[in-house]
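The chain below stands alone and is given in structure tokens; this is the form predicted on its own.
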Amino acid sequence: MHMLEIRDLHVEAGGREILKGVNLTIDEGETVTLFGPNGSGKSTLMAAIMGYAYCKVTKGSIFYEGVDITNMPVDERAKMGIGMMMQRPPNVVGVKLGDLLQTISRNNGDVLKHAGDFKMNNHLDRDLNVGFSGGEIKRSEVLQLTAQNPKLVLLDEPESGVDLESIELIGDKIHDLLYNTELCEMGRAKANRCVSALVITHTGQILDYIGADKGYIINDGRIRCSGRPTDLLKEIREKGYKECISCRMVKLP
């Protein structure tokens, strides 16, 4: 049984079909990268997995640990162990970061004590994301995931819009999150990594910190090819998406 299995997924957003038959699997302890040009459907796929209301599934299914979650609300998916780091999370006026962390904390009641490790201890009494810099927003998102302690992590461009110092801190903390052995039974971890992840990245910088097992390229709402993440990234940089896809095009299930 896969940790996550997506079967022939079609999704509409804003009255337009974005995903046009996506098939994708993630196993326990596996990190999967998702590459693709702007507007190809990457963020929509993550939003559909998380169950955001603006994504309407018109065909296909999403299974998490063998359970069909296609029509399940966001909060139920979160309780089952799915967490997401958004690329551009909204400002939430009236909700303090510290209060949110305590509310979502699972088996980690002292999460506020670790806020300093994320350089966020001075933000706990501030409204969520209001006035935060790009790096502060990203660190806050990873801190929230750490409090939630999910089994499947969705990361939408975790390195975008942040400086080099923040990238190093974010990369280290995501690494710690993925190698959280408390969520693994002996012998079930993959290379000692116990949390599964789907990662969208354009630069590939985050892979220097967390590694990855396989990669997919999505274009025009469909998975076009797969391969080793480092090989895919190298070819994308050298040839662009069109040439890379033409070179590697395989018939995927």
Second form
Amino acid sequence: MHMLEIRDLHVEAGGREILKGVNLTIDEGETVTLFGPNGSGKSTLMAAIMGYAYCKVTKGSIFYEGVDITNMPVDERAKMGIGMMMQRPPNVVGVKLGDLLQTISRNNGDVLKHAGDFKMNNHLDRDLNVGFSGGEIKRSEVLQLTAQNPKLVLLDEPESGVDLESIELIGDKIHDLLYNTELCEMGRAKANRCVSALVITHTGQILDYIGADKGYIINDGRIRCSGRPTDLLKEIREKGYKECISCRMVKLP
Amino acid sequence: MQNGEASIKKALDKKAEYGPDIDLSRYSMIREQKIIENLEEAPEDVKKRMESVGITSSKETERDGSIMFIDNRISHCSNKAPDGVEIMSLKKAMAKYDWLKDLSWKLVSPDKDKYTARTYEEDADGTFVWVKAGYHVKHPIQACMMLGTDKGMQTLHNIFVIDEGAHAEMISGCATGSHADDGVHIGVSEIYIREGAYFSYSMIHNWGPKTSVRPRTGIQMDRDSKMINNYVILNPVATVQSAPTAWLNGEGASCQFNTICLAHPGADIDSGGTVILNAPRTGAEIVSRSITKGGKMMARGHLIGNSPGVKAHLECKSIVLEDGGQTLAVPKLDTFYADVDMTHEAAVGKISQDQIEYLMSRGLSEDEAVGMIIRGFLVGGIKGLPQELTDEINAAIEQSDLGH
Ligand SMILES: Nc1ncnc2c1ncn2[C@@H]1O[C@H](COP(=O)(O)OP(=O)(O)OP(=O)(O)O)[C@@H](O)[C@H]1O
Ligand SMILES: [Mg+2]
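Please give the other form, namely the form predicted in complex with the partner chain, since only the form predicted on its own has been shown so far.
To see the whole picture, the full complex is given below, headed by that same chain.
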């Protein structure tokens, strides 16, 4: 059984078809990267996995741990263990980051103590995302994910807009999230990893911290190739997306 | 009395400028009520209603004074700060202090409408609070106004004087008793804030779904005085129409009116405020946050810049949770001077789906997410809200089932 299996997914947003038949699988403990030019549908795919209402699934289905979640409400998906770092999370005026963190961790006060490790201890009293800098938004998202402790982590450009020093912090914290062995079921510890991840990245920088097992390239709402993430990145760097897309499918090793 | 008795008699039938008209002949005046020597010994049902509007009996140590009216009768009065504060019924105070007659019916005129006229004609009793010059009240003073009898009418006349340089916080809790549902509350309040004084006045309401409420409030502010007025209605009510007026007569005076409302189905809430800035360097902020859950919500605000060098801001924001109600924001700015800084901001809309889903993606249920956003919306942007009031608001939101 796959951790996540997406079959022939078609998604509409704003009255347009954005995803036009996506197939993709992620196994337990596997990190999968998603590459693709701007506007190709990467964030839309993540939003559809999370279940945001603006993404209307018109065809196909999403399975999580063998359960069809295609029409499941967002909070139930979260409770099953899916967590997401959004590319551009909304401002929520009046809701304090600290209050949300406590609610997420079901009032396990410990999470607030970790805020310092994320350099977010001065932001706990601030309205969620309001006036947060690009890097602060990313740190706040990873901190929230840490409080949430998901089994499938969706990361939408975790390194974009982050300075070199903070990349290290974010990279380490995401590493901790993905290598959280507490979530492994007894007797099923598989190479010490059971948390899975889908990571969108343009530069591949984040992969220095978390590694990746397989990669996909998406363009115009369709998966065009899959392969070793390093190979795909090299192709994209050397030939650009155009070339890569018209090209042969890179075979999985 | 600046108004002739004849014009007051005539005003007994005069409809108010705003709000649905109430047929007062349907209600009777209850003049006798039990006396509660010690709030802790109040009947359980009375206590429960009191607590719901921030009036505490168990934590009386956290109050410097308490006064309570049930229907039209003073039921309790206690004072823990007799050095600096006088608390008593207005009638007693009028007999004691001759100067009070110069403050009575000066900021609210008896012939304004049928509600003020009736209160005048009833020679209504009410609360008198005087915080003496320079005295800083440590704990809030609490006043409870309770409708104790079904089909009863309560008319109260209150006068508060916060003398020069004094500091005081007051919580006014208004509620219906457990046996009253259909009733009318009329409260005339005249508030004098002397030079350099500070007054924080919070009113929390918990009426019955058939209760009508008509407060009439006038506030006079002298030089460099400051007032924060919080007005909170989160429970079902039939109709409320409230429009306090503040005259900022002394240079440097400033006031803030905060209104936090939740209009339940069937409720008709018309809440506003007028601030007249009569002197240079005066400042005012009127902030209204409301949620409509099928009720009617009218948020008015009127700022009048009668002097150069004034600064004032008006803000009405409303969230509509359910169709079937109505939300109206009516901001007004008036001035004859160029050198003023007066602004307003109004917004009406629903909670954005993005925000709800963002919180849901962290594992919060839809109700939890909506509740959290609403709490933040109602209290988040408001300055000077006492923690205790914030806690009351949170509890009320929790109970009012704001999910879909
Ligand atoms: N709500 C919407 N209404 C209209 N168009 C939308 C909506 N959401 C996404 N789109 C469009 O869908 C396409 C894919 O958007 P998406 O955000 O998934 O791209 P992306 O691959 O994440 O790009 P980037 O690398 O720039 O983040 C874009 O053309 C975008 O404008
Ligand atoms: Mg994107």
